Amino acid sequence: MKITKMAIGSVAALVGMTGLSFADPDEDSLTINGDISIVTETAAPAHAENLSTIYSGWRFRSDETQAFQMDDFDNPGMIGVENATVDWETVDGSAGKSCSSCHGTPEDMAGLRAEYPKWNEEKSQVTTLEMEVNNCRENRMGAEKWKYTGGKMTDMIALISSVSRGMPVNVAIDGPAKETWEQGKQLYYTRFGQLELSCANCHEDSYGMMIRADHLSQGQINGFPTYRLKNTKLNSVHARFKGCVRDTRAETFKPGSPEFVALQLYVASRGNGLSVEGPSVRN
């Protein structure tokens, strides 16, 4: 895909540029606490038709920002998923169950988070991570379920994604789950709101651009969540999908909608063969 001047120019208008320029990935190796080697570079698998390789949004990050992750003790995402420990052990509901009740204890959960989004044969639907676990509160603990974006369900995917970092994502696309792909990936290329920006625009046509005092990735969502230094929490992947749409000025999706559920089946296939980095820190 090339870059258009209306791409360009619907970029410069969103982030307020007075100029243009651009800045390649960094070549820094990723490794957490000295033993988890994470991949950040990789050949971009057949169906990112327009990219040739992936690289997960750290390389794109200051050297400051990147040290952040490079420990767990440095990493103030690591506060979410001591959260997300505690209510893992916690009994809620009515049938007197905690998370360990069935799971055991999360590190029996490594390898959930490189396949998710992924098709539910039960629900003859493709789920998300965040609508297993308030499907696990409704209808096996009978408790109330957690709102989509909150804190709580926030803290309790970082805690699953922490226990499969340095997993290749692998997320199926094909057999029951094609027709849903096919819907995200429409939507990825899809211009919205005044600006008419797709997603694409920004992440495939101008990636490495300078917005401000940062660069925009290739939005690979292989480390959500995401602890943002900009808003100082948490942020889950569609929080980040409605800022984004929202950045647009265009009328967003809602979190856990079949659009967004649509769209993050499509993106994280985008960066099958990087690993799971969640929880990860960026800008």
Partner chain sequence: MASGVKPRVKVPKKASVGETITIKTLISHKMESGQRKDDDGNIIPRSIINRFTADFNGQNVVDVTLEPAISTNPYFQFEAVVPESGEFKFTWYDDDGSVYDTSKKITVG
Given for the second form:
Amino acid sequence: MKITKMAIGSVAALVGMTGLSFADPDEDSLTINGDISIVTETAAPAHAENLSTIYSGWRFRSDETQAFQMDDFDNPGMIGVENATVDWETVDGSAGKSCSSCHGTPEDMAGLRAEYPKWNEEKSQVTTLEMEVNNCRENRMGAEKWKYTGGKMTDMIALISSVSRGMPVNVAIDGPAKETWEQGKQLYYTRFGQLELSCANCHEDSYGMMIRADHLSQGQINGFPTYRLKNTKLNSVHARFKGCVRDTRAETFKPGSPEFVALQLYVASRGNGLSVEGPSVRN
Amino acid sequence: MASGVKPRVKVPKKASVGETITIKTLISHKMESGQRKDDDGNIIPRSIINRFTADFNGQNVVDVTLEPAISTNPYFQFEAVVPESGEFKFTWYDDDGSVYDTSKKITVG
Amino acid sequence: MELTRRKLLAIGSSTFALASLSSLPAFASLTDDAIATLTGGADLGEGAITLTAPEIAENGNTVPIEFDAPGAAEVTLFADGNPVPSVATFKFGPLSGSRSASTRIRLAGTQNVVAIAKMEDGSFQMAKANVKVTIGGCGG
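Could you switch over to the form predicted in complex with its partner chain, since the one displayed so far is the form predicted alone?
The complete assembly is shown below, putting the previous chain first.
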């Protein structure tokens, strides 16, 4: 019996030790191309009342995964950015226009990614960059809409994001956006699926802990679109949300649905103050 | 020809005579391993980049044989010596017979 | 040769015996066989190659690997737990600046990455690195 007790004791000690060593994000700091300083840790905004400090998901990754994002050539997500640079200049649709016809260079989009999702006065709703891209394509270019989480769309969002890298995420949660934000907050804390898990159960209550062999992050979305080593492509915010909800064994909302737009606004707001990183690299 | 295949290389624009420089290359390619199955359980046939070469002014720097264990979007980093000004030529060979290449000039002096 | 029932049985059982013997070290032997083919059974020295691989890979689909093998004419990488162990062979030309390279590879699970260098003097060197490949938390 004594031996058994000792064994249990040492297992507990071991669990305790691993718990400790994995309890926090690491101490590394991120500079991209030796040039763009990225804020990966800062004080949580007041409206994220259950967090004191917010961390980019980059801080929860291994050194090897982190290194992928430190140089644009090493970041395979930049392939998507390059593809979108071609699409930016490509005339499409009945109006004979390309993105550049109205918007100039991709660099002229600097700052946008930091503020979206954002209230659109004309549409009387909160819109995402994806919705704005399709709005342009349909109504200004006379072109076909892109699939919300499709390759072309996600590449374009990566391009628009890439020119805002280093800028602090700063989505507005007051004024006309408040109602959508409240809806998103409610979704964040709602348990879904057979596993009865809310976003908060993993990403607020348990970040820093291990979920099987994976280091749980705060689920910040400042790094999206994200090139994942797992599926070797750029992943959009809503595709990731869908994956998370599905993993709770729930029927998921659709990418582009009002629910996911609201959730995106709320989750983005929890990262207000972190730098835009997309396209980031994660496991 | 596989779709969306695009080579990228990173070579310094200038170097001094006999300097050792670092080169990075990446080609966007699925690298279908031949080990995966589709939804109906049929093996998806192998389709990879099977060879990559880097040459400078006609002389070889490195010649790589790739197997399906090389990840999607094959990436290589290696070093070269540049004895004089000239041009690097990078070539990728696809299982389907396609050959992709790109060149980069470098000024040495 | 006339095939009698007795001969057939004999062939069958010896094949079976062979199969069961060789199935024991199946995983290691695929790589060992490939290395033996490469080296012609020559002795493998150690210490001349530095092989850098993550101790733990967050995803087996994209694992960064780096080697430095001064004096090598060519370097072959193997992954001894993959269904096909060969990964890549680097042949260095007259304008190579070092006998080193980095790439990204697929590992089907926790296993050894093995680098075999054929040195300029015709001898062979080996380096090994164990990489633990983790199972992700969420399929997402």
